[in-house]
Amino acid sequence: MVRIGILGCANVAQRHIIPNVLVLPEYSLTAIASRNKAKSTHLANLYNCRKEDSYESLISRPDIDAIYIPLPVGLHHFWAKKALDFGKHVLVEKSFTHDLDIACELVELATQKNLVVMENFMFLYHSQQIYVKGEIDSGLIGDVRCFRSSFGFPPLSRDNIRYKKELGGGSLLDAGAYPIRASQMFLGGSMSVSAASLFVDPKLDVDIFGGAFLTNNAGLFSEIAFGFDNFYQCNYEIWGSLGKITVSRAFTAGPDFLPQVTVEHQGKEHKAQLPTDNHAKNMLREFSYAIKNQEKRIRFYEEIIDQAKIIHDVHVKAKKVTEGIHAGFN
């Protein structure tokens, strides 16, 4: 059994991970963390566990083996590192960093340390992405051509995190880490950054959308595009040779939800209605499983890397982009 420790009580937490993680057999709640003492003492009782008022003295706590850390992007390095020092395995909210080097380091230390480090896209692990995968390889749509994804969501509070630059916010490392994980999992972690653009806030210094393309080594790409201040979007589609599958609610298929994906072939169209599943439930188990197996930690730390590079790339490629936009708001 797992003891884990929650480090702060963002709504991912609560929503997410704190009712699966008391449903699994393999995990136990040991302690929750937050700088809001009636907000800990509150979660702590409503889930029958210890309550910490600082986030080192939940790291600390001997009886913990891992760390959930669902804090911004911009605190994950200071955390992360302080709960690998500690001994602690560590599943991370998406974006695992804000940069590439910090990625290396943390993974480095967990290596150094046999520790477990995740990055915590939960969609990875729901079913559909298995039918998909499945209808591929029977050759139903024939050699795979194109990846497209978008996901993008209208305005948020302007006092959302997502938009403050301090906290790692912007698009491309909240929105836009989807639609570049998923064309890793359809094209393979091979990816490279052709070209790119970002819309950068002049006000809110952070990108609010974009878009990028994307190669392999086979020649295959994917054309993603995400955004904060956009028409909702959250799908994806792989072009084949012989017919192509959409899949209309790609990241964000809750455990009610009847997913349900269109395969288009030889002229025919057919919507396939799966069955629900929960995608949160099933990453812990992942989780859990990598504390005991040597590989499935390797393969995390692979992951971690070839999604903090394409994301560096990214940034990189649309430098010039975003400067010109900027110079057409001053």
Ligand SMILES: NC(=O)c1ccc[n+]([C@@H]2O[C@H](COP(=O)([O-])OP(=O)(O)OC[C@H]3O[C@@H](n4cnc5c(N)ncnc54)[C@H](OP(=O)(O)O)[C@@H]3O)[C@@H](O)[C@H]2O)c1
Second form
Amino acid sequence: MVRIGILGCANVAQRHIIPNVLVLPEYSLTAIASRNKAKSTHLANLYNCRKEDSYESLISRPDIDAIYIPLPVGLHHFWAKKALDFGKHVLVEKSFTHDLDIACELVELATQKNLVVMENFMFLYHSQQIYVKGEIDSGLIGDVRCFRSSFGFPPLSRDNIRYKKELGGGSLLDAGAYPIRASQMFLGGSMSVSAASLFVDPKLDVDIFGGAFLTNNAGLFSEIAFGFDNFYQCNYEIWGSLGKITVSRAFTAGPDFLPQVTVEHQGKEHKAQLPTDNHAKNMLREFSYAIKNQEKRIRFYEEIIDQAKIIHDVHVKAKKVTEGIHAGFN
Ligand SMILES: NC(=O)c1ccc[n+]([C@@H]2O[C@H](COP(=O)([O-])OP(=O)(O)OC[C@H]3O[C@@H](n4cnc5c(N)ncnc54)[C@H](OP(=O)(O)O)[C@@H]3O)[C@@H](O)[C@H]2O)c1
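Which structure goes with the form predicted in complex with the ligand, now that we have seen the form predicted alone?
Now the full complex is given, and it begins with the chain already shown.
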């Protein structure tokens, strides 16, 4: 059993992770920490676990094996390093960090200490992706020609962490990370960025929307778009020589959602209705498995670095547009 502690009473922790930790036999929720005593007391009572009034005191608890870090992106590295220094396995929310060199240092530290670090992309563990892979492998859409994906949503409230530069805000690290990860999942190979655009609010110094064109070493390409001043989109499509597969709820298919995958082939369109799945639960099982499995652990290290390299590359190559860009708050 993995005895887990949670740093911060984040939305994502309360909505997706804690409810699943509580029901999985692989886990026991030991403690939750908050900067705010009332919040940690409330959640500790609600979830019947211990509370800590500082992140550091949670990390230093000897009765915890793993730490879950659902903090703003700009704080991930500091607390992940501390957790690794204390010998804890670490599950870090996406994006892993805001900086490639720091991501490499953390992975190096985890490697030296033989500890798990995993970047949390739950969608990877949803059975709809397995279905799509199966359809591709069966040859139904022929040879893959290209991948396209969009993830974006309407503006958030003004105080949201995603608008704060000092907390690692920005749409690339938040929403853009998903289509980047999905491109790697489906096209494979080492990917690099051929072109990118980032639309940056100059007052906030945070990108609000953007896009990129990625290629793998075989030349296969992916077109991605993302943002948080956008009409809601959460999809990908894989266009092949004989057909096309479209997933309309690619990254946020919750446990009650009935996924539908559209397959176009030989002039016909088929909508496959798939069963519900709980990708948060599946992801947590993978994390606990990696604690026992060296190979899986190494795979996570590689995935973190590949992802961080692409995000870095988007930043370096992007045409940055600031004129007339203002975050539209909700
Ligand atoms: N994998 C997914 O599906 C998914 C979905 C949504 C978000 N995320 C990721 O999860 C992380 C948190 O996102 P969220 O939407 O859940 O955020 P959120 O509700 O704003 O929570 C962030 C938490 O960080 C803590 N915190 C520490 N220092 C802070 C500071 N200076 N300002 C604000 N909060 C601070 C706070 O906890 P205390 O006040 O209790 O200490 C706060 O509750 C981000 O990395 C995001 O990218 C992942």
